[in-house]
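One chain follows as C-alpha cells, the form predicted alone.
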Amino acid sequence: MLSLCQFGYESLLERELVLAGLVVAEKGPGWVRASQELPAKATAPAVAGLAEPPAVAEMIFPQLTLLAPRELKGESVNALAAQLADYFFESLRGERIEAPWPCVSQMVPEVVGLGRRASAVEKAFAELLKKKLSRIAKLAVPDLPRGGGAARGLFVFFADFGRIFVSREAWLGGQRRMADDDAAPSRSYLKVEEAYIVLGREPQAGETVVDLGAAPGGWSYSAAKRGATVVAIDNGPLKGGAFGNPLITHRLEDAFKFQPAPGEVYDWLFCDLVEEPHHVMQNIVTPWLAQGWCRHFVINFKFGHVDSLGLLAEVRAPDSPFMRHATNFRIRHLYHDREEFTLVGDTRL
C-alpha cells in the first residue's frame, strides 16, 4: 500500500506504519509505501471488495491510501498516459460501471513543475479513455468522494516527473481540503468544516453548541451559519463573522471553569484550546462526556510538545474518557491541521 499525508508528517506516518505491524519499504515528501508480511506459504486477501478494512482503516496520518498499488515508469507524457490506459483497460475485464467514479491524481506538490507534468498526463489519459470507452469516461468524476473509507475508481500518485503509482482500490481517511469563507475570522474554521466530514453529521439548526477557547470565533462562526446556537467561551474577542452574530453569545470566561447549567445538555461541545492535551483531557474532556453535557464533540489536541503517537496511545487505551463514555469515535489528523489532533464522535447518553 501507499499512504499519502500532509507534507512534513511522514515519519509520523511512518512510525504509526510501523506500529501497526506493517513494513516501510520507502518513502517521499508526503507519501510512504508499506506492505505487511505474510506467514510461510500465505497469499495476500484480494483487494477487490474489501472483505476487511486494511491496516490504515483506523490510523490518524493517511489521507488517502492506495491499496495494492502497481508502479509505473515513463519518459515522457505519453508513454505514462499509454501505460496508464493499459492498466485501466486491464483492470476492466469483467466489470461494468454504470455510475459516476473517482478518477483522481495526487502529486508531490514540492516537486517544482510536477503539477504541469501530472495535469499533462491526464489529460493525454483523458483522451484514450474517451476514444475507447466514451460512455466510461463520461462518468469519471474528477474528485474523492466525500468521507472516509473504500473507494473504487482510478487513483494515481505521482511521485516524481517518470514515475507514477496506480491503483483502482483506495481507501480515504475523510481529510479533504475545504473553502474558505472570507467571513470566517481564522484558518482554524476549515479545521472544523473538514471534522463534521470525518463525523459524518454536523450542527443543525436549532440545536445548541458550546465553543470553548472560542476566539477569535472561527468555530462558532461555523455552527452559526448553519443555524445553530453558541455560547461562545473565552476571554478573548471575537472578530469577523463572529463578531455580533445573532446566535452567538460571547462569554468572557474560562473554557476550563465553564459547566452547563444542572439539566443542561449542548448538543456540540467544540475545544481548541492552545493548552497541553493531557490538561484538556483532564478538565474538559472527562467531566464533559463522563457527565453527558454534551451528545457530539469536535475537539484537537496539540502535540507539538508531547509524543504524538504516545498521546494517541493513551486517547485509545481502554480507561481514557473517549474509551469509555464515546461512540462513533474518530481520530484524524486534518488536512488543515498542523501540530494536532481532531477528535471528533458522540456522548452516550
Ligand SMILES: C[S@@+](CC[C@H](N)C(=O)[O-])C[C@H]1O[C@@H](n2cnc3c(N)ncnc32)[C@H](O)[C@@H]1O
Contents of the next structure:
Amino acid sequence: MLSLCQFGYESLLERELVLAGLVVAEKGPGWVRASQELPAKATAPAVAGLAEPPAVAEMIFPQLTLLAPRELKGESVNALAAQLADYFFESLRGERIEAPWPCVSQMVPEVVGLGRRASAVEKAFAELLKKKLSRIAKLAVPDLPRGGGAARGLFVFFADFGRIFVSREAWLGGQRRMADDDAAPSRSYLKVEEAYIVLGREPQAGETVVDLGAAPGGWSYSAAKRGATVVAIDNGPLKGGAFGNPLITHRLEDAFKFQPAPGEVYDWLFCDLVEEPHHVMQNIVTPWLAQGWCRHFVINFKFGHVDSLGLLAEVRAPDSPFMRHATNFRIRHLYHDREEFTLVGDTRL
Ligand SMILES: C[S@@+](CC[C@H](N)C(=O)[O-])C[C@H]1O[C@@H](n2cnc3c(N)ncnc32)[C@H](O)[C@@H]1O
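Return the structure block for the form predicted together with the named molecule; the form predicted alone was the one displayed.
Time for the whole complex; same chain goes first.
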C-alpha cells in the first residue's frame, strides 16, 4: 500500500505504519510505501480485498492510501498517460460502471512543477478515456468522495515526474482541503470545518456549543454560521465574523474553570487550547466526557512539545477518557492541522 500524508510528516507516518506491524519499503515527500507481512503460507490477494478495513483504517497520518498500487514509469506525458490508460482498461474487465466514480490524481504541491506535469498527464489520459469509453469518461469525478472509508475508482499518485503509482481501490482518512470564508477570523476555521467531515456530523441550527479557547473565533463562527448558539470562552478578543455575532456569547474566563450549569448539556464541546495536551486531557476532556456535559466533541491536541505517537497511545489506552466515555471516536492529522491532531466523537450519555 502507498499512504499519503501531509508534506513534512513522512517520518511520523512511517513510525505509525511500523507500530501497526507494517513493513516500510520506501518513502518520499508526502508518501510512504509499506506492506503487510503475510504469514508464511498465505499469498497476497490478487485485488485488494476490502472485505475488512485495511491496517491504515484507524491511523491518523494517512490521508489517502492506495491499496495494491501498481508502479508505472514513463519519460513523457504521453507515455505515462498511455500506461495509465492500459492499466485502467485492463482493470475494468468484467466490471460495469453505471454511477459517478472518483478519478483522482494527487501529488505533493511542494515539489516544484509536479502539479503541471500531473495536469498534463490527467488531460492526456482523459482524452484516451473519452475516445475509448466516452460513457465511463462522462461519469468520472475528479475529486475524492466526502468522508472516510473504502473507495473504488482510479487513484493516481505522482511520486515524481516520470513515476506514478496507481490503484483502483483506496482507503480515505476523511481529510480534505476546505474552502475558506472571508468572514472567518482565523485559519483555524478550516480545521473545524474539516473535522465535521471526519466525524460525519456538524452543528445544526438551534444546537448549543461551548468553545474553549475560542479566540479569535474561527470555530465559534463556523458553528454560528450553521445557526448554533455558542458560548465562546477565552480571555482574548473575538474578531471578524465572530465579533458581535448575535449567536455568540463571549465570556472572558479560564477554560479550565468553566462548567455548565447543573443539569445543562451542551450539544457540542469545541476545544482548541494552546495548552499541554495531558493537562487538557486530565482537566477538560475527563470531566466533560465523564460527566456527560456534551453530546459531541471536536478537540485539538498540540503535540509540538510531546511525542505525538506516545500521546496517541495514551489517548487510546483503555483508561483514557476517550476510550471510557466516547463512541464513534476518530483521530486524524487533518489536512489543515500542523503540529497537532484533532479528535472527534460522540459522548456515551
Ligand atoms: C489556537 S487558539 C484558538 C483558535 C480558535 N479555535 C479559532 O478558531 O480562532 C488558542 C486559544 O486558546 C486560548 N487559551 C489558552 N489557554 C486558555 C485558558 N486557560 N482559558 C481560555 N482560553 C485559553 C488562547 O487565548 C487562544 O486564543
